[in-house]
Structures are given as structure tokens and as C-alpha cells.
Amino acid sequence: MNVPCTTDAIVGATFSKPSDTAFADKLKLRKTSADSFSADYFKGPKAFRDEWEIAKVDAFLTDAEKQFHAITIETAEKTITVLTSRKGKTTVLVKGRKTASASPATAFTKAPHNRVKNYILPEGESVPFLVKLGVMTAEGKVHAQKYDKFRQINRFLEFVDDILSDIVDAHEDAFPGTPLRIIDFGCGKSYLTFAVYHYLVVKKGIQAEIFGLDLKKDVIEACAKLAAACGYDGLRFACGDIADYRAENAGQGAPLDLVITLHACDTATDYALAFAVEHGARAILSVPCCQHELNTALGRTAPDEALNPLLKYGIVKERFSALATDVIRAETLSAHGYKTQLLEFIDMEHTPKNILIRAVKREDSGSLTTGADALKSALGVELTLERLLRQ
């Protein structure tokens, strides 16, 4: 591949828009040491992670544009975009980065147990909202007690980055020259809301309008003040209930580009997902929380007696109910025209509520038969999301 950089200078790369010969639907490479990369790739509903030596990356890059029509390569100094048309014409765009970080040659000279992580929002680069929220100092140094939050923010941005080209391409086709429309339901203190806005608007130069909704009035007021202090003009907040907001805004407005819902409690997640489907959201990122509905509805026995041992013990029943709820939600989104995955958000050591539902609108967005019906029949239940979408 003819790009103006060497393999050892690359700190990260994203490969999307696969050709018929591509081994995956999407591939994301991130440098983990001086001579290796982590490789996250997706094929259908399955996600995989491997470790690639630099020689393998070098070999792959020689004809990567034959497998993927959209390639973004990040170095310490620039961003390189390689676009290949259906007729085989290749265009290479190079954009310098505003803040150059340490070169890969020096970044990975530490011992393996101190390997430097290449975050989307890197440590050492001062980010206004992170400074004001107490995550980092004005010089960009992350406070030790906030490092888990810093990692969580960057992990979430990786999920956004994975689907960004799908969102932007679909939006530009339908509404060229207009801002992306994003809603964050149950935004809370809005660490991730601010992170998405900063990443899209400040780092990527993409027009975006983001609306955050939460029940807590004092939290929303604080978020609005912070947005104004940071000069984030396209970031708005309001106090309200997700269910009420859905009812008041049924069928209003143009299709959404992205709906985010993280840790919206119990059926609040279902109302957010229903809103996303009803408004044709191009992508959904959801981390469910406190899935009580199914656990409450299930007794000690199920229509399918093979499941009864799972319902016998309280702690097992609770965890099984949470997992079954997320599977049914994912399958329901698939049935409504989405390519859906269940992915690990953050390490289990930090929280057991770490499953992220990622759904991207399929081009052939017709109905799809899934395995949800058999599971629901075995459990003898119907969940809120299905009732809302049926109505």
C-alpha cells in the first residue's frame, strides 16, 4: 500500500468498507509495543482479538486496499486516509495532527509491564472537559484515582470510532452538510457525552449536535454549565424521563445518527432502544444496567423445565436473567434491521455490568428471523422492548 509512512511509525489503524475478498467486516489495529499490535476484527455478529507482530502488519498492509475500501492510519504526527473506489481508484489524504505526541520509537522503550497505551484521548494532551471534571491536570496528566474512568472513556471512544465511517457515510448520503444528530439517554455526569462531542468536533472536525437527557436536575445544570465553559455549542442537556421523552417525541424529527444509553436502569434501557428503532437511528451503543424485569417475572419454574435449575438459586437466576434480557434485546434489534453485537465494555474486575450492545443499521434493513422467539417461549415472558415496538 502506497502511503507516506513506515509500519513502525503507525500507532493505530482502522480498516472498513470490506471488499468481497476481505477476511473481516472491519479491522482495528492498535500498537501495544514496539514490535506488536492488538488486532480487533469483526465478522458478522462475532468479535475477535489477536496479537499481530509488526511483520504480519507489514505484510497485511501491502495489499490492504484490495480488502478494505476505507483505511485510516494514525501516526504521531499525521492522519492518513486511503479511499479506494469501486472502480479501483485510490485516493490518499494526509492531515497533520494538532498535537504531536512522543514518537513510537520512544514511546515503547519501557519494560513490557509498563507498555504505553495509545489512547484516542492520550495522556499528556490536555482536554478541557477532563480537566474541569477532575480526571486530569491542566498539563494533561491523569490523576491516579481517575485512571479507571480515563480508560473507560477511551474504551468507549474506540467503540464509536469503529462505527464512525458507517454513521458519517450514511448521514452524508441523506443529509449532506448538516451536523450529526446524537442522543445520550441517562447521561448522568456525562463523562462519555462530553468525550464523544470532543472526539467528533474537536479532534475529527465533524459537525455534531448531541443532546443529553437525565432525571437529576442538579446534574443536568452542572453539565450545561460545563458545556458552556468548554465552548461546546452543539452540546445540550435537559432534565426528563426517557419514557416520557419517547412519548412526547414519537415520530418527530429526522432520523438519528447515534443513540447512546449507558447504565439506564432496568426498563429505561428498553424505552431508549425503542426510541432509537422508531427514529431510524443508524447506530446504537447501549450498556444495560439493573435488568430486574425478567428476574421479577420468572418464578421458580419455566415452561421449559430444562431451565429450572437456573432458576433454583437466587444469584444464578439474577445473572441468568440479566444475560437473557440482553440477548433478547440484541435479537430484537437484529429483527428490526440492525447488525447487532454483544461486546465487553470494560474489564470484569471493575464492574459485572460490562456488556455493551452495539447495533448498526443494515443496508438491507428488512425484518430478520432470530432465535429470540424460542428463548422467550422457553421462559414464558415478553419484555418491555418488544411490547413498545409492537405498539
Ligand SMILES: C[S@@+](CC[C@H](N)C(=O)[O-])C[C@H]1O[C@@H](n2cnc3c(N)ncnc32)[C@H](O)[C@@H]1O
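In this text, rigid core is short for the largest set of C-alphas that superpose within 1.5 Å between two forms. Here the structure is a predicted model, which means the values were calculated and not measured. Numbering follows the first chain given and starts at 1. First, how it differs from the form predicted in complex with this ligand.
The Cα shift for Thr75 between these two forms, taken after rigid core superposition, is 2 angstroms or larger.
Annotation for Leu27: C-alpha shift of 2 angstroms or more between these two forms, rigid core superposed.
After superposition on the rigid core, displacement of the C-alpha of Ser126 between these two forms stays below 2 Å.
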Given for the second form:
Amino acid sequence: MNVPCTTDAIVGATFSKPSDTAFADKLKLRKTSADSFSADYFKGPKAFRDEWEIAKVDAFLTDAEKQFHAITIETAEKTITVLTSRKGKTTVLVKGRKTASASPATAFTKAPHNRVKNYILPEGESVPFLVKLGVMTAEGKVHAQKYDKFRQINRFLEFVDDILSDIVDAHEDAFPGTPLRIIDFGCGKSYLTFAVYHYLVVKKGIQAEIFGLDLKKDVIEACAKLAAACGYDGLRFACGDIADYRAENAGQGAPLDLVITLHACDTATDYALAFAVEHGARAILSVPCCQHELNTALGRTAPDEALNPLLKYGIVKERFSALATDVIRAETLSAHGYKTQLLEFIDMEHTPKNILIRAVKREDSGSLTTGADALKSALGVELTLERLLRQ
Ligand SMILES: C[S@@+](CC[C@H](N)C(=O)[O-])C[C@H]1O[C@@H](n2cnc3c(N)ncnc32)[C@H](O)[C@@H]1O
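Coords for the form predicted in complex with this ligand, given the form predicted on its own:
After this comes the whole thing, all chains and molecules, with the earlier chain placed first.
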């Protein structure tokens, strides 16, 4: 789409008259800072609000007229209207004056390059698995609807990058010349598993073997096919339950370098964390979700009455239980020799599942007394991770 303004000059825009391929019935963008827009969109009776970075708006505008046949763009100086006929002919009007007729394929003027984020997998660099998973085109252009996924993948790689020298150095000391050993528990469609493999092996030239485990047979089969299609020889997948895998592999195998477990539901995270500790994982990156265990247990036990106000309101009890669970997990890892942090994975706008537990084995590796004992006794519940590591 070719209109006479740059993306960073836009203060607001409305997109209506959706085509069959439109992701929403109507979309409104409003500039909220130099680099971002609020995006309000409607699909049937549902309304959604999101925050879009300027790079995502750029990507979306490139062919927005294919999704919306009536577009109004406001800048400080002018109102630009872009109308697309059923036959795909696009007409651009500025303040009601007809100025141009452009073909739908022509590009919107891009924002200056210094606005583009410095991603580990940058836009414009074609990455085979991202192309095959439909995140980007063969030329490396990220599809607008996949921009959040693209951002999440890059954010996750930053976390891996932060701990990389720790795990590579420790591995080289202990097992020189051998591949890193990494497991992704509850890998699902494995966007992040592929991303880690690509980053380590293809971009950094580090030897690595990554194993992804998930309950879903069809998903695992698709992942294995994709790994073969990409020529990612060191990436393997299997179908199974994390708890069973832990039981079957107790005491087996060389120490692990990294255990990843992102959004594995409820106590599946605990089995993955327990496995990591038991197999001496050098580092752990975990984003828990669906932390139901404590919330359910607190309905049955008699916790310290000081907690009553926190447990009185259902929504607060649920969130408190989820946060307390992750704090106790973090403290349990600390007690087992890890330097542990709780970090924000991606902002709340995109998902409430946003606490990342990052744990790296301490040099001394000894047990550490943590401050969680009083909290645990106030709750009166022993959580799965503590129970597994006590056995
Ligand atoms: C929300 S998806 C997340 C996928 C991926 N880790 C990510 O963050 O994009 C959660 C995945 O965990 C898997 N999962 C949940 N419980 C599991 C268990 N006990 N054993 C193995 N996989 C499990 C589910 O099948 C699902 O594919």
C-alpha cells in the first residue's frame, strides 16, 4: 500500500470493511508512544485490546488493504483514506482530494530503520523453520498476525543468550568436544525449541542435541517432520508424559546443560523442574502456567488466618496461589543449589503467563536456607516440587 506518509507520522487509523481474510471486523490504532500503538479490534461480539510496536504496525500496513477495504489514516497534517474495490484497485485520497491510484502490491513507506528492534533473529533474515511455521515469508518478512510470536521467540532467545556462556563454559570443562544436552518439556508446536536449536547450532556454531517431549502425538509427529525438513539432525522429539519420563529415566544419562519448560500445565512444570534438579541441569528456564494445585489445596486446608484476606476473594486467591506457587518453586530451586530469579517473560498485554523462572547452578552448588519456610508453614500445603525432591 502506498500512501503519502511514514508509519511514525501516524497518530491514529481506522480499518473497516473487512475482506474474507481479515483477522477482525474492525480495527482502530492509536499512537501511545513514539514506538507503539494501542490496537482495539472487534471480532463478532468480542472486543480486544493489544499493544503493537511500530515494527508490527509497519508489517501490518504493507498489505493492510488486502484485509480491510476502507482505511482512514490520521497524521498531524492530513487525513488519508485508502479505499479498495472488490477487484483489488486501490484509491488513495488525501483530505478528500483524489491524489493517486496505486496497485495493492506497492509498499507502505517504512518507518526509519533505527526504530526496528535489534532482534537475535532479525526481520529480513529468512529462517527456514520460521518460514515453514508460517511466521515469516521466504524473504524474511514477518506476517503481521505472527508478530507477537516472532517477538516472543526473540525474547526467549535473549534469555538463552544471557546464560549461554555459563552453560557452554561448564560443559566444555566437564565434557569437552561433546554437544550440549538440552530438554524442552511440554514443547508443543516447538517454535521455541526450533528457535533455540537454530540459534545455537546454525547461528552460533555450537554443537547441541535438543530433545522435545509432549503429550500430543500429532504435534510431535509434525515437529519431527519439520526437524527433518530443516536438516536439524540434533533435534529429536518424543511423545510422552513428563511425570512418566522422569520415573523411567531416574538416575540415567549424563548431566543436562539446560532444561526448558514453558507453559507446561499445572504440576507438569514440577516434574520437569524435579527432573532438571535430579539430572544436575546447569540451567533451567521455565514459564509455569495453570498453577491450580495450591488454589485447590487451600480450599481443603486451614492456612494461617493472617492469609484470610488474600483467600477471601476468588480472583485474588487464584492469583495469590499462582504467585505463591512460583515463589515456592523458585525458593526450592535455590535450596537445591541454584541462583534463581523470577523475571518478566513478555508483558502482560500479551499473556498473563508471564513469569519466567531462571535458575543457574551456583558454583558452590550447596543447599541454601531460603526465606520460604514461614510462607510454606502459613499455607500448610506441601507442593509437588518439594515433595518430588524430598523423596
Ligand atoms: C501451552 S503449550 C506450550 C507449548 C510450548 N512449550 C510453548 O511455550 O510454546 C503446553 C504444552 O504442554 C504439554 N503438556 C502439558 N502437560 C504435559 C505433560 N504432563 N507431559 C508432557 N507434555 C505436557 C501440552 O500437550 C502442550 O503442548
